Structures are given as structure tokens and as C-alpha cells.
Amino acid sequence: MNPDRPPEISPDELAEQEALYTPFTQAVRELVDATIRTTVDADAIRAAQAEVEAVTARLREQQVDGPLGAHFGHGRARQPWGNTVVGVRNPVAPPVHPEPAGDRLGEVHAEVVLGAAYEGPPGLVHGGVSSLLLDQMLGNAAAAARKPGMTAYLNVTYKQPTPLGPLRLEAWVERSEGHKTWARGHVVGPDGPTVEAEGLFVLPRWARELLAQRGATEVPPTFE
């Protein structure tokens, strides 16, 4: 990860960008869902393909080199809009919106609806998707506790199948020692927790060195 601060824009400019890209990205999500579930005839598929290819070519007329990264920022916060779980501009993201909750240290929760794009076994969420979501949630819990870090390990236990549809994600911090933070969380379905995870998050060396240079008076930058 590049430790440099991303380009800064004002909160108003940030809101304008979010208002622009949020519905656009949702439209692409709807396209993905329709692609999976459509039953139109072959001619309609070919016509739709030509239209999609034309739109893709139009968007590629001007684009960033490589991944989007933390492209926008204001104050300490970085905006990982390309993130595959929470990214405003990533149609692969469900998306997930972690919010503070509960009395436990760094506790966060999110409500999410997983549709056809996240299917593994018929009618069920792919196990890798559950792991992906919990990795993000545990990381957000660490950040909420003002102990952000990168995933060092993530242990996932599958308690029961996770059905597609509305789910609740919960995560919290168990303890923190220096630059290391341990967090737990789970996916909750209509019949209770379906997947549990516990992980270790470590503040990267570059961030620790940067804090040392600044006299350790600043909290590491968070991601929103």
C-alpha cells in the first residue's frame, strides 16, 4: 500500500462525487444480476452484448492507470472507492456500510443483501464471499477502535449454510497490544450466526515509522 496521503478534495466535492457514482455503480450491479437471471432469447442477448460493449468502450476513453486505490480523501480519512466490499465505485461490492454499534470495543455492524452474484451452492452464499465480508468487517472494527491494521491472519468457521438474501454482519475488537489488534465477528442469517471469524490485524511498518517520525501524536489514517 502506498503510504502517501491521497489527493484531497473538499467534503462538498466528495459528496458530489459520491452522489454521481453511487447510482451509476448500482446500475451496473443490476446489470450483473440481470445477466445471471435473464431468460430472454438469443437475439436479445446478442443485442445487449453489443450495447454493453459500446458503453464499456465509451467509459474506457478516459480512465486511471491500474486500480483506483484510495483516490479521494479529506482530513485523515481515505476513500477506498475501488474496495471489493465497501467501494462506492465497485459493482462487485454488495455494498457493505459498516456502522458503529453496541458496547464492545470497536463494535460495528452492517445490514447487507446478497443476491445471485454471490451464490456458491444453489441458493446459498459462497463461502469465500462470507470470508471476504468478515475480513472487511473485522478490519473496520479495528479501525473503529483507533487501532487500524492489515490482516495478518483470519480464521473462519462455518457453522451452518448462509442463505442468499438479507444478512447482518457484526464485528468487534477483543484486545490490542501495541501495533497488533485481535478482532472477532460473524455473519447472522435468519436462523442465527452462520459464519464466525477471528483475526489479527497489524499496523504496517511504514505506518509505524511514520508515526515515530511525527512523535506518535497522530492516530493512523482510517478508511471510510
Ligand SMILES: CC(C)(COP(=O)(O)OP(=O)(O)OC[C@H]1O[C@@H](n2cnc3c(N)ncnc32)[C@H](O)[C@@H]1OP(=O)(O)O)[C@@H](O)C(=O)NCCC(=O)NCCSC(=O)Cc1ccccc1
The other form holds:
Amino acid sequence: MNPDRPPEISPDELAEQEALYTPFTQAVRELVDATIRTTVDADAIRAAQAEVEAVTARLREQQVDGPLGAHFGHGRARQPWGNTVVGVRNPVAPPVHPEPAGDRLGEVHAEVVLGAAYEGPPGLVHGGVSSLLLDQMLGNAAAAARKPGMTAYLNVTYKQPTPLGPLRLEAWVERSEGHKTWARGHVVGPDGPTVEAEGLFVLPRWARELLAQRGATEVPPTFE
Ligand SMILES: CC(C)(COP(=O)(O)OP(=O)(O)OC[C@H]1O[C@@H](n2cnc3c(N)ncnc32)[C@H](O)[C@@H]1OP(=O)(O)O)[C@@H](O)C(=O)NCCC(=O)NCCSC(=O)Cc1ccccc1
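Same protein, different condition: the form predicted on its own was shown, now please give the form predicted in complex with this ligand.
Then the entire complex follows, led off by the chain already shown.
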């Protein structure tokens, strides 16, 4: 729906790109984890820094201008590859893969393992990270219910500390009125739900107007 949306690529090209970038991004993720956890000596750190800087310079020889990351897709299977939660090409993303599950409207689940890069209090997940993941999960639930929207508000309740390690994320739609959708979800740790969120997702006015201009009877699953 975004008039500035980049050109789509074919499903074959999409699969090729995914096969190329998924292991590359995972390698960078491992580098981040190693950067936090390494105990090698100072000379080894200085040598590693020079190698990392050389790799960064090689990648920057050709890159997208501005802050926008890779963002393209085919048909309705749009791929926000720069997304900080689900992005295939974003090493900051854990990554999360929300999949349809459960019986509730738009319900999506994801399994995720959060390591050192997501720490807040020692050994625990940073509260902002839990909020980040739930924002995305609730947004995905709204989209799965064919009610995509931007987060208007997100209320987060931290019920108990969330340990680093394997976690489950769940989200679903509670109700929807026209362009407004209320979703809910939680992070589940080894001792049950740790963080709960409820939020309002709104299909923005510009998107509503664009759909009205086109006489669309159906809202696409994403509005980007
Ligand atoms: C889009 C909107 C939220 C609303 O704009 P418009 O539609 O132009 O404004 P309009 O005034 O027409 O309002 C329509 C209706 O909504 C209501 N309402 C609005 N707000 C509130 C409220 N706080 N509380 C309660 N109600 C509220 C308002 O009263 C009205 O109700 P009515 O129709 O009279 O019954 C705009 O403020 C905005 O862009 N904010 C920034 C959003 C943003 O950056 N979010 C973070 C990025 S997304 C992300 O990270 C997650 C993600 C990832 C991936 C995928 C998906 C998600």
C-alpha cells in the first residue's frame, strides 16, 4: 500500500536471497555473542577489531543509502528483512518467527532463545527487549487476523523476571472495530508467563484513505 514501496522480486530470487543471508546474519549474531562473552587477551581483541573493521569496510563498498534496510518481497509475502525482531538480514533480531497457532483470532506463537545480547539485569532479559518482542508479536497477530495496524499504545506488565535462554511468545487478537484492533500476548518462561502486553493497533489514516481511493473491499495483511 505504500506508494514508495520497492519493487518486488520473484519467489526464486527471494529463496536464493534467504539461503544466502540467513547463515550470514547468524554468523554476525555469533560475533555479537562472542564479543560479549570472550575472555581472550588484549592482543587478540585488538587483532579481532582490525579484522572486523576490514569486513565492515568490504560490505560498505556497496550499500543502501540512509537508515532503511533491505525491504522487499513477492506478492503478499512481504519481507521486512531489516526488521529488528523478525528481520532475516538483521543480526540484532533474535530472530523471531511468528507462526499461526492456537484457536484464538490471529493467534501466533514463536520459540526464541535470548542470549547475552539481550541481557538487562544479570542473567535476565532486558524489559525493553520483552516489550519489543511483544510489540512485534501483537502486530503480527493483528496482521494474521487481516487487521494490520501500527501500534497506537502498548501496555506492558512485568509479572516475574524473565531468564535468558529459551522462551515462548504468544499473541492473539481480542477484538476489532473497523480500523482499530486490540491484541494481547505474553512471554512464557520455564515458570510460566513472565511479561504480559495488551495493545491497540490502528490502520493509519493514510492507509485507510489509500484503500478508499482504490475502492478496496479487503485490507492487505500488511500495510507497508
Ligand atoms: C496510526 C496512528 C496510531 C493513528 O493515526 P491516524 O489513524 O492517522 O489517527 P486517527 O486520529 O485517525 O486515529 C484513528 C483512531 O485511533 C484512535 N487512537 C489513536 N491513537 C490512540 C491511542 N494512543 N489510544 C487510544 N486510541 C487511539 C483514535 O482515537 C481514532 O479512533 P476513532 O477512529 O475516532 O474511533 C498514529 O498516531 C501513528 O502513526 N502513531 C505512530 C505509530 C508508531 O510509530 N508505532 C510504532 C511502530 S509500529 C511497531 O513497531 C509494531 C509493528 C511492527 C511491525 C508491523 C506492525 C506493527
